[in-house]
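What follows is a single chain, given as structure tokens, in the form predicted on its own.
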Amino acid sequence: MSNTFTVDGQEVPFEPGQTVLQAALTADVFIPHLCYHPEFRPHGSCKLCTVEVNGRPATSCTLPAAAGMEIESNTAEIMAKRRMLLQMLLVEGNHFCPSCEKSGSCKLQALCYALGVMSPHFDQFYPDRPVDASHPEMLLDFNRCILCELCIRASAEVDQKNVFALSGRGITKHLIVNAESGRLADTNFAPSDKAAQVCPVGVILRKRRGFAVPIGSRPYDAQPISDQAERFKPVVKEGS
């Protein structure tokens, strides 16, 4: 049997070792995600990359292919569970579009896009976590954080700095920086850190550099985030 699966009836190859949502985006064929990123371990965190494998559940981005697999992701019923979990998302936060800086280059506003999410739904929690202002370069925004933990892993994995954790349990649970006085000054944390690239939303944003590409050029301005499969395509690294 080949090393090949079926997404919606399209068939999908696949290396030895791959998950079905890095096959996928190899072949670029889009399944929504917002937690994965293609130089990290993934760990199913944000469930919007769920699919049907054979009539069960799974996450992709966890889920080791395997050929003969037969995968729905664009169900109706699949598409009304990722809308639901976009709009949750969209009242835990502090998500107003048109007053971030990240508009444009949001990877949750262009799957609400992409998803056809064009309000809430639900009702507004209004966060009220103090935005940290203290270091000289960088701003961080606790209200727009999504719990993807991926500043948290990118300073762990990569920078080997630790500087950020979450904390408390549930509904309580937040971001937090790794200081005894809580504030981003009082870490090693550097803009050339890949902690501070990584954010897919508006938390971690740089200081003095607002609009310095303008609105209409980003990259989810001209074409949708479900067209841009190979965005996210897994990082191929040398002698693997």
Contents of the next structure:
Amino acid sequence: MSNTFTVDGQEVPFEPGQTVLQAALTADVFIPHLCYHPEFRPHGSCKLCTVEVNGRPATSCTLPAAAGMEIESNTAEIMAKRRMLLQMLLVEGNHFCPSCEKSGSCKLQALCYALGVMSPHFDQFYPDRPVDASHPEMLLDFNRCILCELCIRASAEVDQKNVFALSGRGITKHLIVNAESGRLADTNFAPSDKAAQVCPVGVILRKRRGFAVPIGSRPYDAQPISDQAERFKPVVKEGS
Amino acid sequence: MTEALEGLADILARHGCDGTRLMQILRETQEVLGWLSPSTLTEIARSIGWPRAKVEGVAGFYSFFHTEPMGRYRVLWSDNITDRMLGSRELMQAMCQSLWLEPGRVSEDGLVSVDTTSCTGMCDQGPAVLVNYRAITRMTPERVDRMAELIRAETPLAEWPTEWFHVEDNVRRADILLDNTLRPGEALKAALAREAETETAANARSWREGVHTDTLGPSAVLEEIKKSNLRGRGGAGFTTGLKWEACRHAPADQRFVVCNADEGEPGTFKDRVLLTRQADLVFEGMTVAGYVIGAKRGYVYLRGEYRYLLEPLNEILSRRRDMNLLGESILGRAGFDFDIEVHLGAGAYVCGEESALIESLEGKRGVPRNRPPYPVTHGFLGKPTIVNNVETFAAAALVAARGGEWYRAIGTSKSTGTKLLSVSGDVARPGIYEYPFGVTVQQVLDDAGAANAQAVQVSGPSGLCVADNEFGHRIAFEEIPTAGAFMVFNKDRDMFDVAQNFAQFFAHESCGFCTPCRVGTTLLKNLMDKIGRGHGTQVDVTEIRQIADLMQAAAHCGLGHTASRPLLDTLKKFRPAYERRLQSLRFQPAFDLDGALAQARQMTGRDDSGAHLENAE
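Mind giving me the form predicted in complex with the partner chain, seeing as the form predicted on its own was just shown?
What follows is the whole complex; the chain from before opens it.
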């Protein structure tokens, strides 16, 4: 048996060291995910990429690929679980797509459409999460945060700035910034930071840049995210 | 202010400005300054060289750290179901009225706050409170009144009645562990006396790279541990010998021994008693483990609720150093260097999970790691680490002293040795019962004086709810496994209340890392509260099952996998407790119109019938 496994019967080749999700995305096989980003180490917190391996549930972004694995991903049961996870994320924050600048390029919204989430289903939590508009060029709308930690990872690993971190626990867990005042303006955050580019939803936004790309021309407007696996192919780093 | 800053500088200096000691720095700072102000956190972050936000994130994770002032007196009522059964909620209400307080709010003058906290491990002598993180047991209406007076008079805690702080051991049945007559050092001497009988490949391996390649003793001790078939006492039941062997064989320049004394499972208090009566045996087991795996350093991760044990434990450690049972060349064996330090947690149940515990020990938020790799190869500071329960180390010391054959003759074939049970709830004699594995639930109930029991929650909320038709089953890994909790409920108790209490507990203790547990535990709590208010329907019960399915399949760690178990168990075994609360309607919204007017009623000081909507019927 060579270095391949199957996803819903389809054969997927992998390189040693790749995780199941990385190999699947490389092979244009889409598995829903939110906290995974091709340029960062897998995180394993959103659980959208949950699959079944030989009948047992597993998180595909952190699961090392192994030859001969039989993976089920798009079964009715797994899809139902993913829809419930998306609904959980919807009620936990305050998401109003029509007024959000990220509509059409938001991965949460795109996955909801792709998986057929037609309503939040659960009772809304309506958390109180004030917006931080202190920074002259950037805006933080915490209402939309899904706690994927991509901005935290980008700021620490790429920008070497540690602008973001998490505080609180459980349902009160929330994003904070690196300043005694708690305000983004008092950090060394800059619009050119990697952390400013990675938010999969609409938390970290450039001020005065609304609707630069018109609605209808945005990445997920024309084609469902599930048909765009090529967007998330792992980046081959030099020397690796 | 300068005095405060000096205190902070002393603490930071004592910990060498080492970020991995952040938990201890934050706790000691808070003990001096009362709370962790924004400027204090900035100063700590600067001194240890960590990003400020990371330090704030750690402070924000643990229930016992405050980034806002919480009053000079902070009273926390243990909110386990056993405390509630002893009247804790009514007593807390009375205390709040007496002090003119709302639960969770600090008084206007900044004097006092009163709130609830997860089980403090005093279930056999509740209702219990923590006052400024000092344990007080057996609360009564009289004590509530007297305590309110002492707080109003701003009497220092040191001048409060000493008997309030007395914690009973309540040992009701002792066996090989609690009855042992080993003197400090005896088990260690026996371990050092063992030499390998045959030189196998494993024996010939260096037990600490570069040192003592010719020492065969450690592998001989490991053989005894393996022979004993000792299994972890923290609940999972992993074979101790295999864990130690995997760690011993992991290539590294440093290894660590960690004792999990974060006894957070509601209803469990046996580790508290072991650390009170048998601390030497526990430390001895850790030292034996250090000898076997080749570790130089051990840590006891003690839950913050047991803060009062810190000084006594440090005294025992100091005595053991004087006796050369810790330190360098222990008992004269060159190269056998080992020492132990006690680290305190700060109110986070999830830190009982071994990888979360290690994160916390490194000064971080207690979030379970992605596994593999496991701690035996990548643990504390990325080095091979064994994490074992307090009771496991005590049992290991017994095995080192008396041998594996002796130990495995006790208990059942798959569950050797004895088990300490923390018995509480509706029994005449609550306390610690040590039994050989294989004892039936009924036997424990009879010994503890439980008349009229309808259910026992074995191993806490994450364990199993055992109904009366199952009382003949045995306590053993192969039948009813347990970490030690044994909460008894008589036929007058409402098992829905029990399940609701557990749902509230898990929602409070989820670390929040993964979506299914972070949101799922709160959804479950909200649904249970809705049913509890009499607004539930069959739809809500179905919903509970679906959320439970998702959490069991997709959650990141054991907390999320087990959080729904008490609900599913009680739904299966005590369904009438739910059904009599359900509306006959197919669906009813969670929004309660009359409940929404509560704030208006409070503001106007009215609670008469005219201030209520008659929409309930």
